[in-house]
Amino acid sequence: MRIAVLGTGKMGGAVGRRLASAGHKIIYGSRDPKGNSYRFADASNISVKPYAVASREGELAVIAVPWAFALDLVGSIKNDLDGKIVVDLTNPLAPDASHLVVGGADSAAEQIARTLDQSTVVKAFNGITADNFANPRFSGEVAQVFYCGGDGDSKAIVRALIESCGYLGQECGALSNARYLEAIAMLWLQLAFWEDWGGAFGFKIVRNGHAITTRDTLP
């Protein structure tokens, strides 16, 4: 598949190469293409191109750009993703991680949904640190990829890209559900830097004693 990752940062990064390992076509977008395209260069398989560029030859978008930035990213290249899955994988934290900035009754992938209104939003990836995205093991376990949203033949595709990088994609519902997969994600920056854990953990749905998986069903 081809796939435009959105923005080169630490996470776009970690997850364009694990998905470009597995053997997708990876496209970035980005504000400098040239700047960027030298660290890439060692993959065959990813090239970096202008965001609009990227966009109209995805066949598949990942958004992967800072909160701050996203609304008006995704507003640019609107027509460039018509009628495509849009992966969401930004949390909308405040300027120093301290907190989300959307949250209640509305999330990140919801006003990125509206904004994209003939695109089909997922939300997944975002509870995945990137330093910890290139080992989907935590002691032996395979760790999950929590993703939601409202279409089920676009969820289908965006667990088979969860999988095709080694982790177990744990389906969540609705694309409102992504207001709790933020707030998930804030907890492990709480967990991570303010309680002192350290990077080295995630988190993982279980029911009686094994972790559900994306053919079981939640009560």
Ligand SMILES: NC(=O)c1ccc[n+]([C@@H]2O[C@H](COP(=O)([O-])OP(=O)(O)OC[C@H]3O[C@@H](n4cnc5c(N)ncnc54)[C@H](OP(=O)(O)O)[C@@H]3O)[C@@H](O)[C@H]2O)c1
The other form holds:
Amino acid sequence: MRIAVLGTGKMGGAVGRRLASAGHKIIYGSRDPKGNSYRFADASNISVKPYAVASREGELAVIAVPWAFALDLVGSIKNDLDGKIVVDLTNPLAPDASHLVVGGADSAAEQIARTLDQSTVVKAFNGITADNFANPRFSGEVAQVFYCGGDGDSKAIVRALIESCGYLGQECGALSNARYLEAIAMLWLQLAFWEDWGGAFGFKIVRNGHAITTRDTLP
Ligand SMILES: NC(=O)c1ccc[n+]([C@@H]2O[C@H](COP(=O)([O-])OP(=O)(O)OC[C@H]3O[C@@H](n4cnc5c(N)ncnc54)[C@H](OP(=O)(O)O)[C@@H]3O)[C@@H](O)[C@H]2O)c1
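Compare with the form predicted alone: the form predicted in complex with this ligand:
Entire complex below, previous chain first.
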């Protein structure tokens, strides 16, 4: 699949590289394609282009810029994303990362979806950190990527992307549940940095009744 990863920073870099290793063609969107291309020169199926070009060429897009710039960015490339699946991995953090600036009855993902009203927005990957992204296992257990929003087809496509990165996908219902997925990412930050857990942990839901994952074998 041709995937536009919008943002070449820590998280965009980690997600794009992992998806490229899984066989996808990655087109990074960047404010400075020339300046950032050298960072991906070692990868054969990665290119770096202006945001609008990457959005146009991608069949699916991943929003990987800081929240403060996300709405301006998606507003500027809205037409290029019409009719496409847009994966939002942003967390609406305050500049000092001490709290969420959106929450309660709204979320970053819902605000992006209101701007991209002709796209199908799915929240995913926001609860995994860039440093951990390449390794989904913690003491042998595979972490889950929680995702919500979209419809049956888009959820299946995003789940397949999650699993191609080596994670288990956990479907979490409607896009409005992004309010809580974004809060879970905030919990991760609090535990890692303020409760001194360190960064080597991920989340996983366990429950009775029926299997919550469909994949038996993982890379
Ligand atoms: N880091 C993590 O572990 C992590 C985990 C989960 C979710 N997230 C979320 O992922 C998003 C990106 O975080 P990050 O850690 O990757 O941030 P980052 O390293 O600071 O990179 C952000 C990228 O956004 C792009 N960008 C576009 N417009 C920008 C502007 N006006 N000012 C600055 N950068 C701009 C830049 O790429 P170009 O220079 O190429 O345009 C920059 O490299 C955030 O919403 C964050 O909450 C991060």
